[in-house]
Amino acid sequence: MIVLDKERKLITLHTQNTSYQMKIWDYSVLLHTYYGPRIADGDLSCLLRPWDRGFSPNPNEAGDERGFSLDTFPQEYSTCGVGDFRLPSIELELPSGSRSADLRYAGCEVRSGKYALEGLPAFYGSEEDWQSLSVRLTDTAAQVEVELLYGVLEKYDLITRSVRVTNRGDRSVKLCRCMSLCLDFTRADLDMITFNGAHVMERCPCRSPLHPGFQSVESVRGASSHQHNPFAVLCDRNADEDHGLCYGAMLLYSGNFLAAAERTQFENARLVLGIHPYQFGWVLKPGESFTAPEAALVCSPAGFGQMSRQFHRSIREHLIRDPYRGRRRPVLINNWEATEMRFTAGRLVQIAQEAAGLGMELFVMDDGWFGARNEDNAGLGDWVVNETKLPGGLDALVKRLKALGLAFGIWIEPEMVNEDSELYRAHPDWVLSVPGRGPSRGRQQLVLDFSREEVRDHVYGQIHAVLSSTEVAYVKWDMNRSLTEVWSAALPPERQGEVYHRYVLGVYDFAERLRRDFPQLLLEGCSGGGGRFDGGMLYYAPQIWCSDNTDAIDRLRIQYGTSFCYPVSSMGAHVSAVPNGTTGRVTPMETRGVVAMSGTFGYEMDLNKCTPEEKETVRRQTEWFKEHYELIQNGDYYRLTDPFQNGPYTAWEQVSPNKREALVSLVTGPFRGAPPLLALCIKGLDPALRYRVNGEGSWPGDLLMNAGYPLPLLKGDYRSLQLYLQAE
């Protein structure tokens, strides 16, 4: 619910269990007056203080009025050049070649529904569902209009915010700086958690205080990144998993980003979110506009645990467009770790016999199906098929494969180009280069211009074709370098500060086409596992590849911190051969399919080799995984343990909305001596009703979340239990 206060100058966002208000301030300053749990009503201005500062100068309109200044008031999005040193939301360069902004209220507009933007992935759903917010800021000298949309879903607390800028001059500006969101708190004794890791160990929670002066995650790399994650939490210093305020902010970008808190010098903290500034500039000519991605914020007073539940709902109803909404996405089996490139189509044959006979009922061909493509170095760009490997096409094999029950999937990677194919002998300059500089190799891949339409059309149509050649049910789509040289032969000098973001555009573009064009795939992202893992490629694919590393034990880490902010329903999860091939690690069977399950779940491994126990534990593990389906993938996520706590064991929980299902997975670490007898504790029952456990018992919900239940001791290393609760 919005509510605009005309007379207080006051607007008002409320959501279930929260409230955001802002005030038109002296001089038509916005400021940003209160975020936090629900207020029925009230003018949070009243918290706001006039105050002499030193070195805190005053607007020009101020006078001799010392006691206003930009620099020591919340923003509701801050400026630059003009006054407020602490971090920017915008800058501008301006025809005079000065660079600053000064934005002033101008109106508001509400209306019901959601707001979309143009190009660029949103939260979606009914007029019933959103309100959305318009507030209009303008800066006169610059001729610059500034306009701030807010989106609100009320019965999930979320909040979106996205900023639109437009020249109203009759000059060129230059668009340096323009974050998606800005948000100002009156206190500063927070913790941040940002998200961090590197390829194949994505997404570790690092949380600190806090600290004088400014701390930031970001990346540059053209993509969001296996290093940081564009979602970051800002909470009480005692805050944990059921208690205490935090505020989560995920940013839908699958590109260049910066996510900075600030200390500031009178004890106030400021958050800012959106494209990283780093090597970004937009030229807005007369008329032309510019639009930020969206960012979300969810506020919770309840700890971390509801603040990922209310990320969750809204993620999985109103952000993915999942052509398998209501029904069940297919068991999946991928050829790459039992075959890589080298395969046959009778090799791939093989493999699908032993997964149909076992329950599976999609089979994805990963790599190597196309061009010269027997090794990373070659045939990445042509994407014809090779029937060398593939006699008679993809139809062929697709036939053989629907005789055996399986639907087919494919891999691909468009953006990217082998110097040894026939694309780049025919097109070199549709790669990003800097003249007079040799390439960098990621892979032995280059990198193609996707800021480049007529690049996206050879491709896509390449692409188009296979597709269309025969059933296609799904398809992986991977990344695997960072962006270097990022340099487009298509934009002249004073527009090359585009290409980062126009890259983007382009991936979106294509990623569109193929939901437009075959609305019915399931397109699963992937960018060397989780190096595009955010809400921005959500939008697209359903499902994200969560990692290439496929160990169970590092999994519990990677998927626990991914939990935070993304769904169990995005988390591309796979069992693979032991050893492991990331770590070399040893685990059973039973585990690893404990582990997956907390994902999208498949496999990825030579069924051919398993011994006949192995094959009936995958068996039934698949036969778990589909009667449990609805209540894995849509249940309501509990993080029951922290796995970078080395405690004995990982613990958590998937409960359904009616409280009348959960299920329990744990999973052990390395067995010592000594073992002491545990109970754990449950969570989101409801206390009033009695539960069976695996079939066995009446146990009371009240006990159950209070007491706990007690554990079977489970001998040798990285076990594992589940414990499915069925309300009597």
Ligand code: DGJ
The other form holds:
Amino acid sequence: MIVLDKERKLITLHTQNTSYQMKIWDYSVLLHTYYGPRIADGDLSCLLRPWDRGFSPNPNEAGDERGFSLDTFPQEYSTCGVGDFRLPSIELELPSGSRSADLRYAGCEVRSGKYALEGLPAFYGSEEDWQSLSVRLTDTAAQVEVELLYGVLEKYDLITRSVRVTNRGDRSVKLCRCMSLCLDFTRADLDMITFNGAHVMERCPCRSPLHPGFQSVESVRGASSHQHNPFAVLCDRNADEDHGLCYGAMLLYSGNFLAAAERTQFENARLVLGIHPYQFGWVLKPGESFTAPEAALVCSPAGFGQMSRQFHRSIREHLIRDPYRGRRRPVLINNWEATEMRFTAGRLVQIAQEAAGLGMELFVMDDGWFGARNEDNAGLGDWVVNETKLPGGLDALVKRLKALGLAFGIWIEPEMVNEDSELYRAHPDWVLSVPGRGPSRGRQQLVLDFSREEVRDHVYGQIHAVLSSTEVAYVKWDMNRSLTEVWSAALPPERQGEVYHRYVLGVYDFAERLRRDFPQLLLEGCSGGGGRFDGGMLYYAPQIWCSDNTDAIDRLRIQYGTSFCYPVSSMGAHVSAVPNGTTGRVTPMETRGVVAMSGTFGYEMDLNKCTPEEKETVRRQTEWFKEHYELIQNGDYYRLTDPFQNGPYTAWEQVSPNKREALVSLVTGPFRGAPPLLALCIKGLDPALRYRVNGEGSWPGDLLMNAGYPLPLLKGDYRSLQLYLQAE
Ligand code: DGJ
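The structure above corresponds to the form predicted on its own; please provide the structure of the form predicted in complex with the named molecule.
Up next: the whole complex, starting with the chain shown before.
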């Protein structure tokens, strides 16, 4: 619910459990007065006290009112160069050469439904579920208008934000910074949690108290990156899974981003989130607008668990689009870890045969099916079937798979090109490169300038032909290097600051074309695993390959970190062979299945090499997953332990919304002598119900929740256990 109180000059956004308030203050400065647990009514500006602070300037109109400073009051959208020295949200380069922005309130509007952002991913939904607010701010001297957009999804405590900047003057201005979100706090005793890592070890949480000055994570790699994720949490110092106030902020964007927090001199805090200002500069001609990507906030007064569940519900129901919204995804078999690029049609069919017999539904042919692609130094850019490997083309293979009862999926990497390719030989000028400098290589490949329409058209034409040539149910869209030499031959010097963002818009345009032309296609995002795992890609691809690291024990950590924002149904996860290719670790097949099942679930190995017992395990796992899909993928998710604490086991849980069913999954660490006999407290149950556990006993919900379930002693390393609870 959005309430406009004209008399008190208040704008208040209410969700089921939270409230968010801004106030039009003196001189039309828009202040942020509150975000936290829901309050019925009230003007929270009573918490703000004017105070004359040294070296905090006063706006010109304030005259001798020395208590009024942009530097000390919490701002709804911070400005720059006019008295607020904290993290700016916007920076404009004006025709005069001045780099500043001074914004004042000019009006607002509320409507039912959710605003949309042209060419950009955004949460969506019905008029019943959503309300939108548009707040207009103007910089009179610069003749620039800034529209702050808010969407309120009351039932899931989600508040979305975006910003549209329009040049209302008659000369060009340059937008040098445009954050999607600015959130001021009148306190600084907060911790910041960010999700960091590397290729094959993504999204590991790191928590640290806000210290004076700035702390931030970012990507300047052209993609959201393995190293940091565009999602951050600010929380009470003692917040945990079930207690404490916490604020999660995600950016629906797949390119360079900045998530920065500042603890200020007067013990306040500010969080900004948006496109990274690094090499960013967008020219706005008279009348032109720029729209910042969407950010989304959840405030949870009851710890991280509730915050995550609200994000999960919102993403599953209001970001993932049809036809895969809530729908079961096929259990797949992927050939990559089994064959890499060295395969023939016969070898693929061999793997497929075994997989089909064990209940799998989709065969995914990974990298190596096109052009002269036998190693990673050739072929990218030539999206034409290699008939030496696949005689009779894709159709012949698809017919054989179909006869086995399997649908067909294929791998692509549309943004890239090898120098050894027909495409590069014909269009060497289509890659990102700086005049006079040879472009850097990454995995022996160069980056196509996806900011250019003709480049996208050409690649899309080829891929469209492939996808139209036979029945393709699934596409894995990979992206295997970071962007360098980000310069486009198609843009004049003053517009080179637009290339990074135009590239991302190009990626979204390409993805949207795939959705338009192949509406039933299941798209899986991928960037060397989880290098572009973000809310932006999820709008187009309902699932994203979580990591190239398929080791079950490392995956416990990767999937744990990922789950703070993203739902199980978005995490690409497969069972692979042991010893694991990345870690060399050997884990039981049961354990690998239990871990991959809390993801989209599939296998990535040659099942012909499994023992009969292992095959039986695979068959059972696949059957179990299909039967309990709804609970596993769409249930409420609880993290029961933190795998980074190196405890005796890692456990997590899914509970059905009506609390009549739950699945607890548990994986042990290395076994040690003299083990304790432990009980595991199960969360989210109905204390008044009684549950059967794996079909046995009659356990009161309150007992399971408060005293716990006695865990059996599992001897051996990395063992696993699943407890299936059903209400009587
Ligand atoms: C990186 C991906 O993450 C892998 O799964 C695989 O598709 C390879 N690329 C293929 O080149």
